[in-house]
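What follows is a single chain, given as structure tokens, in the form predicted alone.
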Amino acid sequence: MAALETKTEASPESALVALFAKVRGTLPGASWLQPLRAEALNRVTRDGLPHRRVESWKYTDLRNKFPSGLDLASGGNALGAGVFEGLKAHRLSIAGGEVSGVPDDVPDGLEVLSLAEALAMPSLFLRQWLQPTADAVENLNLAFATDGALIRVAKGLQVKLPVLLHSSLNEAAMAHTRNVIVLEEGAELTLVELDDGDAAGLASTVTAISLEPGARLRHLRVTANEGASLVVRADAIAVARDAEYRGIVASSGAALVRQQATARLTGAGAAFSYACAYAAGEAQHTDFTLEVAHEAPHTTSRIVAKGVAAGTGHGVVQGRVIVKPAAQKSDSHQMSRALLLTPHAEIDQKPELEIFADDVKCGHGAAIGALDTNQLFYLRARGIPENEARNLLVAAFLGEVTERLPEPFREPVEAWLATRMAHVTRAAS
């Protein structure tokens, strides 16, 4: 019993609690919130941390991997531009989970507030969005949340500058950042988001999007996470009627990374798009993974993963698409390819699709494979490089997502892979 004991005092969330109970004076919000974050903090203590042993999680063990003794960050100063320097955007920063800097130049109908401002406010309106779930990423994100953005569109708005959200993590630390986007009926909106850093510490953002009938939303994220730090972000996404929400995400280069997202497709015409790219070099766990829920008729939904792994890089991709007997006429259909560039890689896929109407159009398919020795000979016979020549291979496979950026986001964001990439095959030559 003793040694029970021992393990359960140390037990990370044992931790968890304890640290609660230092900081939650500190805690931004009014009245109603304190109790929902008690609530959550119990859902996770009561469930634990992920682990293998969770079926969506069966890739990913946080558990085992989750750093011990970290307080919570303590914010920091104005960020630098990072991967998207000189972009044209309305930009948020977010240094250690305290924003450092809101916009002051938006347009009439786009709001823009840090999210502890507008929890200081006597209103009940973010409210629907800061409740105890059955997810333990969204329950910690909840328990410790001290800031992120929200950011609402006014109906029938097309803002033309995107929206940059810029969080960064450089100490060993926690930071739990919760956003809320809500663009009103007919409204549209590019948001963007950049995750840097590179200290020993776990990152968790959970971001609710609300996309009201006809808003459109493109929405662009690059994880540029660096060395041991651990990245978990969760987004819940609800998609009204002829709505539509068009996702890419490019991720490299942390210790441990996992984006999930689910997404409710609520309306007639709703439609859902996802394509992420990512690269897992020496020591790096990327994980993706989604559920898509068409709960209306003529919906849509599309998803593509493309990535590559070496070294003792692991990618993961899973992606569950349920089809309910209300949605009729629906079409959904998921891909995901990989290259494994080195035996000691990894890389899991798990497509699922759940239908329970008679008449849709859903497939999906997942292939793994090695880079085509014959292309790489063709390429060093005219004269390049190896290792020049594994990257543009890559680079290559991986432009289906890519290509999709439209400019200007394109450019950086590729140059930022092409350094990736030369990290991540330099495991394979």
The other form holds:
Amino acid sequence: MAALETKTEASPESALVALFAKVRGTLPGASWLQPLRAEALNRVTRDGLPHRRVESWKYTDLRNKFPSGLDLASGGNALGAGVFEGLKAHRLSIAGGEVSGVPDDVPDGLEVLSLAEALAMPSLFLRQWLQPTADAVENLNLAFATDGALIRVAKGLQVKLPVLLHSSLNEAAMAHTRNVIVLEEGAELTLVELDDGDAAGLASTVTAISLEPGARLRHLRVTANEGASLVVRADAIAVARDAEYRGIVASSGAALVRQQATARLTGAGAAFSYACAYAAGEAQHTDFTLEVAHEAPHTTSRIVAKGVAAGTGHGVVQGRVIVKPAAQKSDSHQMSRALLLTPHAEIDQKPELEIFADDVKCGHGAAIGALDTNQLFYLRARGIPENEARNLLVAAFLGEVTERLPEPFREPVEAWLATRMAHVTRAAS
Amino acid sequence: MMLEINDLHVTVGGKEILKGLTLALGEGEVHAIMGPNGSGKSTLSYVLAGRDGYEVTHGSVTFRGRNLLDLKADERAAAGIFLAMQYPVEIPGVTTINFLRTALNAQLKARGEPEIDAVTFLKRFKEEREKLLMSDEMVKRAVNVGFSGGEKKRNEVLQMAMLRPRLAVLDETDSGLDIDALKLVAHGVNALRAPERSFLVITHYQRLLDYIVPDRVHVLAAGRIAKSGGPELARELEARGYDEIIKAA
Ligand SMILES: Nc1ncnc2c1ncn2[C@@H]1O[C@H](COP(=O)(O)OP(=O)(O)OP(=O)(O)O)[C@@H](O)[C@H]1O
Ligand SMILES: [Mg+2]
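So that was the form predicted alone. Now I'd like the form predicted in complex with the partner chain, please.
Zooming out: every chain and molecule, the one shown earlier first.
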């Protein structure tokens, strides 16, 4: 196998093994966690870092882009409040893979803790979330995870203020963050995540989300990393009976972004929706790889992806929906649309359906287009300069996703996206 | 002079559409352009507005002493050219009100004038909108999306009223309007008539010219002006048809 042949001394996998040997004693967690970390790393070296011959990585070569010789980040401080400056929220910052501020003003029934601190306690509660899996990103992350947020919302509690997790990486190093989010029965939460930083490092975050029966999570994320940074995210979401997950993600700016979401709809009436907007400009690669498994009857899923690419920008949206035999009367739809602003930009959209139940409603669609020249002319004929006209049309196109953002988040996200668009469309003029 | 077009030849998609068009429009004047389908009326309007793909192979266009052909579409708009399009374009995701404010501010900026503040803009917008009997709900929708044909035309006039151009080219703004809307639109145009503002009104119907009385009427046929005259020419055309008039010219 080619992947094995390339595993020489200098391979990124062997560098990870060496790093693990160096840092393992400093990683948090009681004795039960260490073998799990070692096993996770084993799987990474056994399978190799993901590359394009791995089916779910068809369009993204992490192995090839993997920055060599990086150490683990050393913590440090988050840079300001970023996109969500001034918004009222229970804030937790994670800088360089280390939690630096835990909110203390939380209502009864809401826990927002540092994972590293929670791991120091002699509890096995977390063990179920920290297992090696078949997923390369999750395994890499488990091997090296230094900290993260542990959020638990007690049964029936509707948390009024959003919880905001702000993760920054501002050094050319690796930060591996692990979050665990549990909403107990009937609980409701708005979780907002902001990723930023512009160092040539790798930020990986794995988030396990468990929504118990009737729980509702609104999960907003802005991935705003810039420059040469690599961002790899994996969300593993379990949605129980009558629970609802609503994700809205906006992503633009980093050299490479991979966002995975894997959802299991395990109870009747479980609902999942995921809307993402991305803009990939010169030398930027953005990959959304989503998988939803309908495992129970009357479950629904909706995926909407809207993106633009310009210059050498590359956008990838893979959506896979599996409807298991038990999932009768399930309803699923996915739609992915993209705009190519310049001829050499690239968009790959791959919707997949695997249906094992007969009484279900499933649909998907994908489309790629260019900006409409009639619309551009109309705007310009009214005095709007070409670049601004383009930005306006692109913002309108992404609006199908951003308009789902609730206030007060919509305005700052749209403003941020507008500044990103100015960068992306510059490659188009 | 507001506009001087001299021996203009224009090629679209490799085909010559305008073949030596000459026209002069004075400050404060209203000229009507009539002519058979496919004679090049919309082509002329697009050339004036600066649409890509319309290649001027010969001739000149001078707008208030400047070479118009040197300017990009948005620069022409900022210089005072407005085109009410025959087929207004739908822009999903952009509300009319946001679109107009962006356009107005872009023009002001290009002319080096201060931007209009939100309160003043909204006040003016409301006045103009009400004059055209357009509902608040309508302008909060995306530009022209779901508008009827007549509503789209009214929206063009609303934009003209807000942008206050020096030269407005109205390309069949009366087509598709009911009688009441026609009067509204005509009234909107007449209200803007001023010594420093000129209009080029492209129409197939004499009726519009009963309301907007032109200073001159031109017949455009096969890419050039075949005949010009006073308002009576429009009535003559209505009575006798293009064919006879063009042949007699
Ligand atoms: N892209 C193009 N390629 C080739 N021919 C074109 C193109 N666009 C327009 N034409 C032709 O140019 C001619 C003039 O069109 P234009 O739209 O200017 O006519 P018009 O006078 O406005 O007609 P109408 O009264 O129907 O609106 C038509 O014969 C049309 O088919
Ligand atoms: Mg026409």
